[in-house]
Structures are given as structure tokens and as C-alpha cells.
Amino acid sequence: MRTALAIARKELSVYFTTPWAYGVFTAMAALSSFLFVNLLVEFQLRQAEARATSWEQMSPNLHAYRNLTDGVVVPLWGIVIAITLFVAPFLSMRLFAEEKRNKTFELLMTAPVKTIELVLGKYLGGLGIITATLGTTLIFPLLLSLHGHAESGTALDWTTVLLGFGGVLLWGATCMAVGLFISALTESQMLAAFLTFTVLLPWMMLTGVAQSASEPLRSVLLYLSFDAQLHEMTRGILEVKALVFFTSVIAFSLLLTHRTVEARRWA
């Protein structure tokens, strides 16, 4: 484990040592700035509405907006997902395709390491770099907890906040294990990129194409799409088969990254 904590130390020194991680966590808060205001923006016209009706006689879709956590930091946490699905990929394109490419992937295979330490520790490594560029956006809910008002006197309900930080964390971790697999594969980075966006995407889209699906299909994809394992966590619910859906695709993930390098050592 020593050795796998050291790899993952080299690779987040690299990260921090490009431009490219820096670039990517100014792009990761514009983006989401600007959808933030969006959603302020959102949140004060239905407040400022409900004020001139009443909320009885508004639709039951808008009374998310009765508090912030529920109009503005739960959809937030959707963006951030969505956001995710494109930032991952540049993220992880490089962890093992850069290695192949500079033709130091040979002298990996060469050192006394052993696979699943080295595995292990660009795993590691892409999962801090991930966990920063989304700790980013946890500037927003403290902002609102610092401005905010609500009639119970705490303008955010926390317990809901943080289990739904760790539903985008969990879809973090999830892209950079398909990610470090796919970069595994090729030593092109763009090409690792592209394939991971991918192979993402249309997971993640599973939950439309249940919707059109019979049983016991549509049950299948509901539980096999990112989307829904996702839907009830970024809410604040916590549930169990969500948690052993995401560490399935994780681990299988590394498994299928370490047999690859495996054979690429004995090639």
C-alpha cells in the first residue's frame, strides 16, 4: 500500500505541476457559477411568486422552491453530475495513455512494482484530482449558509447537503475507474477521453430508455443506469443498494484495469 500511496502522490505532484488541472478546475467553476446564478435567479422569481399567490395554489412541482436546499443546492448537485460527465474523461485520459505515449510505460512494467500497486496508486491519484475539482463547488452551499435566511433560522439543511456532495463524489470516483481502464488501452489521450465520454453517456441515459422499456427490461435498466442510482442520493436519501451499485462498477473497473496491464507485462 506504501507504494500505491506513493504512485498516487507522483501523479496528483504532476497534476498540480500542469496547467491543464488548473485550466480544468477554472472551467469547472464558471460553468457551475453561472448555473448557480441561474438557479438563485430560479429560485427568487418562485419565492417572489408564491409571495403574491400562496404556495397552495401553486403547482406541487415548484415547492422545492420553498427552501434553498431543496431549490437551488439539490439541482445544483444534478448540474455538477452532468458537468462531471464531461470534465472526468480529460481527467483521466492521461493516467496510464501519457505513460505509453513518453515510452515509460516500459520501464513501469520493468520496475519492481507490483500491478495492483501501480493500479491502485493512478487510481488514487485521479481520485484526488477528481475529489478537488469537485470540492470546487462546495463554495455554493457556503455561500448560501453565510446569506441565506430561512424561517427556521439555518437557510440549509446540511445532512441533506453533504449526502448529496457524496452522491457527486461517488459518480467522480466511478468516472475516473472507467476512465483509468479505457486510458489503459491506448496510448492515445484523446482518443481515451473521447471512448470514456463515450461509454458514459449512454449509462448514464439508460433511465430515458427504461422509460419507453417493459418489465422486467425496464427494471434492469432503471438499476444498471447511473441516473437513478444517483436520483434519491443527490436528495439526501442514503441508500444501501446505490452504494454496492457504484463500488461494483468501481472495482470491476480496476480489476478489468489490472488483467490489462497484467497482460501487457507478460506481453
Given for the second form:
Amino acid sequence: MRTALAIARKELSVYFTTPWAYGVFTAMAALSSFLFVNLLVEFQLRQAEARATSWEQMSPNLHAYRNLTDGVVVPLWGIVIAITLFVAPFLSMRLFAEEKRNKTFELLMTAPVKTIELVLGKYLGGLGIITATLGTTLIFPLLLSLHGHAESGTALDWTTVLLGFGGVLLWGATCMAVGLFISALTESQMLAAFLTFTVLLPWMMLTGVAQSASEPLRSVLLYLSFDAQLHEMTRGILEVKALVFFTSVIAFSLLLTHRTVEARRWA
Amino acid sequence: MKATHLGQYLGALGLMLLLSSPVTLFITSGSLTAAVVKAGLGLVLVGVYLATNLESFRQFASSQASFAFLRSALTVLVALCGLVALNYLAATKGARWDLTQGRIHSLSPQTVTALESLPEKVVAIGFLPPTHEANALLESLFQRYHEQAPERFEYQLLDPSSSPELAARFNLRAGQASVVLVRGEGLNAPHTTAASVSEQDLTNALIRLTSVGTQRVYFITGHGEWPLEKEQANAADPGATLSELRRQLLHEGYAADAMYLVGTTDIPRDASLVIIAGARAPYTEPEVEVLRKYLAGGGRMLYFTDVGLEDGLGSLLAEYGIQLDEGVAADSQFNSGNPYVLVSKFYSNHAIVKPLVQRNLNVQLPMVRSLGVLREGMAPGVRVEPMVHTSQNGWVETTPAQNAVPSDGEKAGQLTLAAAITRDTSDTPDKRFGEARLVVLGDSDLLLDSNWGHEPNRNLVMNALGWASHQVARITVRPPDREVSTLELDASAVKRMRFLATDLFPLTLMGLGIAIWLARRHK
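Would you mind giving the form predicted in complex with its partner chain, to go alongside the form predicted on its own above?
Time for the whole complex; same chain goes first.
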């Protein structure tokens, strides 16, 4: 494990000294900020409508705007999840592909490092960078808690907010695991990013497909759908099945990565 | 082109056809023939690949790498099977925890009681078009009900257009989102429809489906009581009707009708409950006698009055241990900025108010009339239980327009604002129930449409109604919601936040990155 942590540290140090990573941070911050402000404007608009009439007379679909947690933070996490789908492939693409392109992969293979340590080290490095990227979005709930008002004094339901953020992190960790596996398959970084995106996007769109399917396929597709699994978590409900599902995808991706890297030893 | 290369291309195409055939069957066309043709063609093409690349397979099979490959494939397969099994267990048996403040995604006690008291299996059918926005909400709601009572509550979601025979059976309109609850099995199984996709309506539909017969509520009219219909409202005050209360009663399975007492000698036998709400003109003696006879025979009544009203029912109330105070109940500490707008968290242990205590809900009663509890002169078997009080700083203000402080001669201390009364009628011949029930509240404004949205007050009324009509399953709090929170930003504050979030924040990150990168480069 010590070797894995050393590899992770090295990966993180490479990430944090690369302008590319900061480009990704900036893109994540700019996009999520822009959409966050739009959510705020929408929230204020709905609250003004409610003040003019009453919540009882407004559509039940708009009742989420009664509070900042449901009206702003829950949809914000939905947006961050969608942005992560685009951002994560660019962070995971270099994990193995760059080593292959720079011909350092063979060196790694001959070094006294177990494949499992190599895979875990690379993954932990990727996990660190995605956590840092997603961590920038915590600034938005903090801003809301500074400016928001509620009778009890706490404008946000922090348990829901943090559980939602946990869901976002779980999603980021899953993206990085899938990206790590695809990065191990190719030496082209752009191809790795593109393939990761191509795998994750349809996977995320399974909810839409499930809606037009009939039982029992519908239930299976909904279970396999990333966003359906995350839906409850962002609303403040912790489900064992979501934890098991994401952990399974991560574990399976790491296993595939391990076998792919190991295959280089046979070749 | 070499045959081996052509075989590889065809093999790849065949694999795609083979793997996509379930999509054809279940999602795109739904045609079994098309799916079988695709799968068959795919198999043939994969066969072509195998035949043209036989030599490569021979080489692979004889090499050391092939054993390693097979071992890897086996490991992956075993791991996959293990993970599928684990996920199946998690999906079917996995726990869930509602971590929100106030447990807003958990079923209310009312729903739990209703589910626990289901006499037989109920199937809920959600008829929604697949793209309907309420789809996920309804599924999650159904899931919670099913988890609470897996043996007695089942559900399915159907597209009305793909199940026309069921849509016709339940008289559903095209494009309409509906939830139908069916009790038992067979074509003639009783069913009911939920008014909307919410826990409130779904549970009410459950109660309605499982209750025997229809509960009928009569609103006494003819003495200036609040009207039941919006059309009967005073033009100057269109919100001053009981239409929202009536609507809620209908949703909960009650039939609600207005009733004149003049010319009658008895309350109809099908009455579960009689409500008097804000009577302004005195009842005649024969009318009072009808009510007296009704209560003495085990009847159930809710009585709401207001400050200054005189309806001639004082003697009847006195028989049930209640005297209405003359004046306005006031409280110098527990009010909403006005001593006559009382905010009360002072409840007894009565079943009607217990859920309010559990949920820490305060009722708010503006211009309420307090009640005096009598110790003697009552009818035999009467038991009075005060339910809602003011604080110890309450008093009855007899001249509210002149001063808002307690004066000499005014009743002071903890006042009673609502009371529940029972009377043992088990020995009464031809009785309706063995116990008469009466709830008295010194405010009828809380029943009006314009005030019906106040959740604690609404709960007080509906719980009283459930208790009085003996619908124990309804005595609970309506589904909770998160605490309301607001954000007050004017245009310039929004501009500042936009600048901070979309400009300064990303650029700072970028600047930080460039600085670190440059510093590292120059090391």
C-alpha cells in the first residue's frame, strides 16, 4: 500500500504542476458558477411568485423552491454531475495512456512494483484530482448559507447538502475508474478521453431508455443507470443499493484495469 | 483484401448485431422476428470470423499467453457474477436512510398506520406516459409504500397507451396522470383513484379503499355559518368559504353536505359527523333540541365559533361542560406580534394534539374565543378534556378596541382554547355510538379557504375530525416539508454574486495554476 500511495503522490504532483489540470478546474468552476447564478435567479423569481400568490396555489412541481436546499443545491448537484461527465475523461485520460506514449510504461512494468499497487496508485492519484475539482463546487452552498435566511437560522439542510456532495464524489470516483481502464487500453490520450465519454454518456442516459421500456427490463435499466442511482442521494436519502452499485462499478473497472496491465507482462 | 481481415470486419459487425439484438427486442422495435434475425445474422458473421481466423486461434491456444488470457477471463467472469449477486441482494434487501432534517422523505405515521391496517393486498397502478415529469416521484413513493408493507402493497407503472384495456376499465382519460388503487383481485375488485401524485392523496385513497361504506359529514346551515361553496361566498370576501375543507374531506373519503335543521326532528342516521362553523344567528329551540337528541344518542359534532357570536347554543354546550368566554383571548408573550393573534405550543396529551406535539408544530389562532370548563350542571357521563391552551400569561380582553393589557375583573391565567368532550351513551336506546364526541374550538376563521394552507391549524382540524368521526387512521400529521428558506438579493447583489462566482472565482483558479506551473518551471 505504501508503494501505491507513493505512486498516487507522484500522480498528484504531476497533475498539480500541469496547466491542463488548472484548465479543467477553471472550466468546472466557470460552468458550474454560471449555472449556479442562473439557479439563484430562478429561485428568486419563484419565491417572488409565491409571495404574490401563495405556495398552495402554485404547481406542486414548484414547491421545491420553498427552500434553498431543494430549489438550488439539489439541482446544482445535478448540474455538477453532468459537468463531471465531460470533465472526468480529460483528467483520467493521461493516467496510463501518457505512460505508454512516453514509453515509460515498459519501465513501470520492469520496476519492482506489483500491478495491483500500480493500478491502485494511479487510481488514488486520479481520485485526488477529481476530489479537488469537485471540491471547488462546495463554495456555492457556503455562499448560500451566508446569504440565505430561515427561521431556524440555518438556511440549508446541511445533511442533505453534504450527502448530495458525497453522491457527486462517488460519481466522480466512478468516472475516474472507468477512465483509468480505458486509458490502460490505448496510448492516445484523446482517444482515451473520447472513449471514456462515449461509455459514460449512454450509461447515464439509461434512465431515458428505461422510461420507454416495459417491466422487468425497465427496473434493470433503472438500476444500472448512474443518474437514477444518484437521484435519491442528492435529495438526502442514503441507500445501500447505490453504494453497492457504485462500489461494484469501481471495483470491476479496477479489476479490468489490473488484468489489462497484467496482460502486458504476457505479451 | 485478405480473407482473415475481411473475416475480422465481418466478425466485428456480427458481434454488434448479436449484442444489439436485445435492444431491438425490448426497446426499439419490440419485434421478436427482427431481434431473432439480427441475432442469427450476427452469429453467422461471428462464425465467418472464426472460420477465417482459425490459424490465429490455433497459435493463440498453443501459446502461454492464452492460458493467462483464459485465467483472466475466468477471474473477470467470476467477479462479475459475484458483483451481480451482491447488487441483486442490495436492490432487493438493501436498507435506506432518510437523512433529511424532519425526515421529509419518510412516510408519515398516518401512512404507516394505513398500510399496517390494510386487510388485504392492494395493488397501486400508476398510469403515466413514460416521459411524464412525475414518473420518478411516483416510483419513489410507491417504492417506500412497498418497503413498508411488502406483503400488502404492490405497484406497477404503466403507459396508458400501451394498456388501453386497463385504461378503459378504470375510465382514464388520454394523457392524464392517474393512480388507481385496486383492492383484492378480479375484474370486479373495488378500486379508487388518487387525486394526485403525493403521499397525502395516495394514503387518503388507501383509507378510502379500505374503509367500509362512506362517511357522511353534515354542515349545519341557516344561521349565517360559513358557506360550503365558493359560489356562495360574499363578494367582498371571496376566500370566506369552507370549500377547501370540503375538498379535503372528499379526498379523504367523506361525503360533505349542507343541512338545514328547520323542519327536521332528527339528524340523518348516516351522519358520521355534524359541523357547526361560525353560526351568527341564534338556533331556535326545536333546532337545539335536534342537536341535543343527536349528541345524547352518541352523535359526533365539531363546533367552531368566533369572538362576539351569539348562536343560542350556550345551554347545550353547558350540558357538555363548556362555557364560551365573552371577549378575546390574549397572550402577552406567545403571540405573533399582536396579543390577539395567539401562537400556542401548549397542548394536552389528547390524541388529537399528540401528533402536533410530536412534530413540534405551533397552532396560530387570531381573535380566538377562550372556553370555560364547567365543573357542575353537566349531563351525566360527560368528560371534558382541554386540548389547546394559552401560556400562563393569557387573559380574556373584554374591550379589545380600547386596551390590550389585563384589567381588573378580566379572566387571567392559562386559558383553554380548544376542548374535546366525550359522553358515555352506552345505555342510550337506539344509540348511534356508545360514546358521544364533541370538539369545541373558539375560532372558525381557521377553516376558511384563505387560512387553510397553515399546516399546524389544518392538522388540528383534520385530526379533530378524524377523532370525532372515529377514523383513527386519520389522526396524524400531514406530510411534512422542509423549512422554508429564502434568499433576499437585490439586482446589485445578484450582479456582485455573478461577478464573484463566474468571473473572479474561475480566474483565481486559473491564475493560481499558472503561478504554480511557472514557479515549478523556474525551479
